[in-house]
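Taking the form predicted on its own, here's one chain by itself in structure tokens.
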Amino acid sequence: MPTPEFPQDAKRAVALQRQLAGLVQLTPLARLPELVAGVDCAIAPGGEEIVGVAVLMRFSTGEVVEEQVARRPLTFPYVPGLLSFREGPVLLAALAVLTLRPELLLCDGQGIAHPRRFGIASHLGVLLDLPSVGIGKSRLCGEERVVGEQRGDWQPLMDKGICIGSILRTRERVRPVYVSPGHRCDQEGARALVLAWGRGHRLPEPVHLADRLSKRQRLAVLP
């Protein structure tokens, strides 16, 4: 596994993405992961601190096994395509204190559906050597297509003639999400995992709960 590195300079960050993108493996999952972590971040009031959370769930029972929260100073600006340099350090910190190792990461963000094919799901997956999937609420790159209204309807997300993800309807008559493998997963497996973790929300349940937890924690008053 590469050593985690998060340069503060955008040009160096882009160069690192291009370098690490060569380590991404788009391979089918051998089995359905049982322990799955959803991760998300929120910015604390004032904009000086970022809160990262990891929600670990068990697939067979749907139970929340563990939740962890980390806080770090916000040091990297918002730059489209460089989300992992803003959120990655705090998410790694939250994942590091889980007492059980996840078998899969579900990330609020992109996998290979990214201009350099290295979104936050790919970055975390490569650094941790874990299968990972990105679920974006908005499109970062690729061609928009009309998707059917039924749950499970999807269209390929194409960029320059290459399929980089799926535009997937996870709830009937609710806006689709943009699903792409991050690492150690393929396109079909990424779609199947997101649908398998559907619990009536637009986002898969671990990411939905991580989103809610991060929003609560950003407002928490620390002693």
Second form
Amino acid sequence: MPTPEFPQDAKRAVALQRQLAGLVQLTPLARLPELVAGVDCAIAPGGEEIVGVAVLMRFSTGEVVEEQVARRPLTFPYVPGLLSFREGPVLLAALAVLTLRPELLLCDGQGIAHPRRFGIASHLGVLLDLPSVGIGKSRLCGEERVVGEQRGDWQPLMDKGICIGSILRTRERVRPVYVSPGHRCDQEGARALVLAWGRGHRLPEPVHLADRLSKRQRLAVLP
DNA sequence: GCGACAG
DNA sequence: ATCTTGTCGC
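Now show me the form predicted in complex with the DNA; what you just gave was the form predicted on its own.
After this comes the whole thing, all chains and molecules, with the earlier chain placed first.
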């Protein structure tokens, strides 16, 4: 049975994005979240199934608190701008079985740096009413721009004269990432969180670990 | 019509 | 995202 919150056709998906985009809040974070969840997906060999994982980490200790995995049949194609309708359901499933509720979501993909200002980070953030940040490895929209080479250097990601995110250097000699608020977060906070969770990789640690876990789990034998 | 296009 | 070999650098 299709998840009600995720229409299976592009027409209704776009309409839902336009509607939910109105609920996004770009408010500053009250405080630095302690429990953070990184999420990511992988496609099982054969392309019939999608694996979603959530890695919960504690900021003060840097420890992994919990990891959860979910699998679902793949029912939505990859369409630029509609990624959340492909990966959203399985990611929600993985997040739903976490014992502890995260205070923040770090997502692989865009937040408001999206044609309708509603990327997967925004979508998950709004549905779960959690602060969220989108970290994209490549650009969906907005103008490309050269960034300084030091860690922490950044440039605004501009689209039609509006700042929709940041092009941020998280490591030297490594391509910058595209950071944007998902929900209940502002541009400054989004950048600060990504840098605060940097542990030597291009992506923030929770997302980096979620990426590795998903790629391990996609080959796992099902019980 | 043409180019661009998260994962 | 996935496929896919060796290679360069920390």
